[in-house]
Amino acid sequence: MGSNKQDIAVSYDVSNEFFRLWLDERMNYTCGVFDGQEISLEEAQLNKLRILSGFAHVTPESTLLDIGCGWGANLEYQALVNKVKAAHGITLSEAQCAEIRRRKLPGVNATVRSYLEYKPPLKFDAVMSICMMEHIVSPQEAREGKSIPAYRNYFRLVHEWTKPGTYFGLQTILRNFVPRDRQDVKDVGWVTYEIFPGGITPRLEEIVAAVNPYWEILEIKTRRLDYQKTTWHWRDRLRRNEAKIRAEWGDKVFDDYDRYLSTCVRGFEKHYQSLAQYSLKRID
């Protein structure tokens, strides 16, 4: 179901330095919290991974899952600053997984390997999971009605993975409006193929829905301008390194992700994409 290795390859592994250029300096490639303060990119992403890791009540105690782990930013951050026992990551990006190695970080383990197929080393009593759920499910999945059932089945899992009483801080991106623009129906619709394929963003309603019997939510914040202006900075750094890019990795790369980053820009700023932060129990 949703992204398969190689889908995740064509959204991922263009090269780690060309997405080193214009994310944050840990590498973030999720929402950064402004709260509407006139803050850098780096302390928006700081203060997004504080707050998520106040939503899955991470200590220095922590045993940590991070599902769909990245490039390591939120390992890092959790070895680092929360200084917690153990953090492993999953993902299945193969240049993510080799950035996350060569960081070295104390006491991070993370292995290339899908959710549905991740057999956990220890029941975790902690849980991260920031923007991996839009690889869940497929676009033609989403339209046969099997979004519910198939976010049902990743919280099911997720509750077998962790110990009573496990707190779950999760961020994904959401579908909103259908876009009425002509344009606006063509850019989206060619971010989710071409940029994302095997993937789509869920529904506020549909994770509503999918976390019971095993997640209870204490707490949702939306946070679409945020992601508006994340993705704001993310297109000016890639435009500040447009000859870099052009020269390094060619006009195309340069030009697909210049007119993706405008898209969202764009989709945030008109309500056709939000986002969300939750905090969740472990229904025991």
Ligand SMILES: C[S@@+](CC[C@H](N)C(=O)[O-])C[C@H]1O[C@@H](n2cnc3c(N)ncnc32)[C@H](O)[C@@H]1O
Contents of the next structure:
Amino acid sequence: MGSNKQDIAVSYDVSNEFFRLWLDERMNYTCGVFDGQEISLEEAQLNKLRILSGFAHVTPESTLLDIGCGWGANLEYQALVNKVKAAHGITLSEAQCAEIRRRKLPGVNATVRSYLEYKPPLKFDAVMSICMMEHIVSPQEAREGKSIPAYRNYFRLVHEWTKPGTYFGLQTILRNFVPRDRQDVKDVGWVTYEIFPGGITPRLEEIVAAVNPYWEILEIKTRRLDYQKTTWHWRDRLRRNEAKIRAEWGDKVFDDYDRYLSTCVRGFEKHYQSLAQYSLKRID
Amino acid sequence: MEQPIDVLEMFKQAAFEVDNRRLPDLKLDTLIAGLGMDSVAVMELVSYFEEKLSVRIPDEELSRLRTVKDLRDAIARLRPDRQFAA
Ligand SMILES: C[S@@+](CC[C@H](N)C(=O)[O-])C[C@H]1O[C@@H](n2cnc3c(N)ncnc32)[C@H](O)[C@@H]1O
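Next, report the structure of the form predicted together with this ligand; the form predicted alone has already been given.
Below is the whole assembly, all chains and molecules, this chain first.
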């Protein structure tokens, strides 16, 4: 189902130092929130984490789960800014988990585990998941009509792992329409199969259908242009580090990531893709 | 009265323009996937129809198009104002 551990290694285990060169300093690998303002990528990422923490009703009393926690930017925010009681993260990437452990964050626990096999050590009362659902179904499974059952199974598991009254701050990329332009079809297909193998972005209506009967949607906010701006910043930083990247990781890595990020900038601009943030409340 | 839209003829023309293919034996029940065009060319072919007929076929319908007739029916639903050749 979706991306397996080898697929995830293709997407996230190029090298932590490589990603650190072009992501923000805490290494958020998801859309920040600019809201049309001239702010830095770092500030935009903090905005995003603040908004999603609000969607998940995080307090210092929270015992929080972050599903698909990346290199730990959100876990760090929860530990140091929101000062939660405990924050657990799961990721399928060994390199990401190593980085989180290196940060030695108070109250933070990270494991390499798929959500499909996760056995939580306790029940959580706040959940966040930032752009992980893109890995749940493969393009083939989506064509076979398996998306909604797979997403529903994910929402069922998260329901099982949480206490009554839990709020869930969720963020996903959205698939809107298939490009018609020859080069765009090729580029979007290439990103799907080569940069993020095993996964495909969900459609908004699939998420809306799949939350039932486990979660009630309280809010949905789309942020297409914020993701366009985020990917623009990533590409800008990548290009500033071109010489170093070519020297250390080779021409193919630089050229592939430049093509991928350029495809994202164009894809959000043309609305092939968008982004959504959701506040969900557990149906008890 | 405008001429009825002949999807079969348009399809042949589109296949020639986007993929340099001649399809003299094309029928309404021909499977699009069986024509040997890659998925990029198929999307270009769809966009040929969309441009000529000023329609936009929604994604969920795209994934259900199997035959030329499916394409004709999807377009006919979007252009109830036009006649379609059988
Ligand atoms: C695009 S990254 C986002 C990381 C992080 N949330 C952020 O905002 O930077 C997607 C994350 O989902 C994780 N992931 C993918 N499939 C998973 C699965 N089956 N179970 C748990 N995590 C998974 C990846 O390992 C990665 O950490």
